[in-house]
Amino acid sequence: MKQSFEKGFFAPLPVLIIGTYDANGKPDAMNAAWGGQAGMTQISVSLAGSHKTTANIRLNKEFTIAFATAEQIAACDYVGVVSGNSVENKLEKCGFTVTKSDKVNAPIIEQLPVAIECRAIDIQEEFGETRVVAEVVGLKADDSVLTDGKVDYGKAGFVTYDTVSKTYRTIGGSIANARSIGRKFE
């Protein structure tokens, strides 16, 4: 029997580390779980309007999204619990180093193996929240997480955020080939 709840939830959520530059070219990053793919070439993220990262996106209209990994989860959590508005060197404190993306005006975090390079195409402000829709203009991936020239989620060690228990969870192994396993019912 299914139980009924007042509110629903969407889980699991990817743990996204959003990288930006401020007006002085100083890198910043924050942990955000409210985001995902919106069609084949776009992503959408929802951020509080007060975040430094949000202001940087409004300013530059470009950013990167790296996927948090189990190996770097403490640093990934840190950039989410500490505000760039109050801690200037939070990337240095958690051991993150950055290089500039060659496709957008935003930093790539070297310790995270996969990053998407994004250009904002729509920024909506409502009720203190900012929803950013962006075009994906590039992807960077370390050789260490590739298999046959493609990102291998098993090697990458990505994590998700469980909104119910407020914990990070690892992504498990492959269970079946998509768009194939269901053909047994044909």
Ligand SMILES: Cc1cc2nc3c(=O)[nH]c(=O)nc-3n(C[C@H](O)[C@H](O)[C@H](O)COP(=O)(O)O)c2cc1C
Given for the second form:
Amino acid sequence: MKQSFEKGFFAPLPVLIIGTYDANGKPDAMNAAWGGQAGMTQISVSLAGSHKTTANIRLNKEFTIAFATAEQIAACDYVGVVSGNSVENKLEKCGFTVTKSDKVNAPIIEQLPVAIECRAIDIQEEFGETRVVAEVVGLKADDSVLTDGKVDYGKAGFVTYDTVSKTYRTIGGSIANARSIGRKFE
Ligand SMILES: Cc1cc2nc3c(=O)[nH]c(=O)nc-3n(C[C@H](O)[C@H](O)[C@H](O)COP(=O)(O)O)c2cc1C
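Could you please show the structure of the form predicted together with this ligand, as a counterpart to the form predicted alone just displayed?
All chains and molecules follow, beginning with the one already shown.
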């Protein structure tokens, strides 16, 4: 028998590290779970209006999203509990260093192996949240996580966010080929 609950969440959620620059070119980063792919070329994220990241995106309309890794999980959590509005050297404190993307006016965090480069196409302030839809204009990936020129999840060490236990979880191995194993019922 299935139990019925009042609230529900997507599972698993991603652990997205959003990188932005402020008006003075100072980099910031924050952790976001409320986000995802929206079709082939777009993503969306839902941000509290008070975050420094949100102000930076309203200003520049450009940002990066790196995918958190098990190796860097403490730093990824830190950027989700402390605001760049109140801690000036937020990135330095957790050991993140950045280079500027060549495609968008946003920082690439050197310690995280994969990041997408995003340009906002719609920003809506609704229900106390800032909803950003963005076009993905590029991707940066370290050589160390590539196999045959493609991002290899087995090497990348990506993690997910578990909203029930409020913990980060690693991603396990492949179990079947997509658009393939189900064909046995055809
Ligand atoms: C696991 C986790 C997930 C989070 N997801 C979101 C989110 O999806 N949207 C959001 O607005 N804040 C989210 N936060 C909170 C922000 O990351 C946090 O308030 C951060 O300090 C904002 O930094 P900033 O002010 O420098 O931009 C999350 C925090 C954690 C730890």
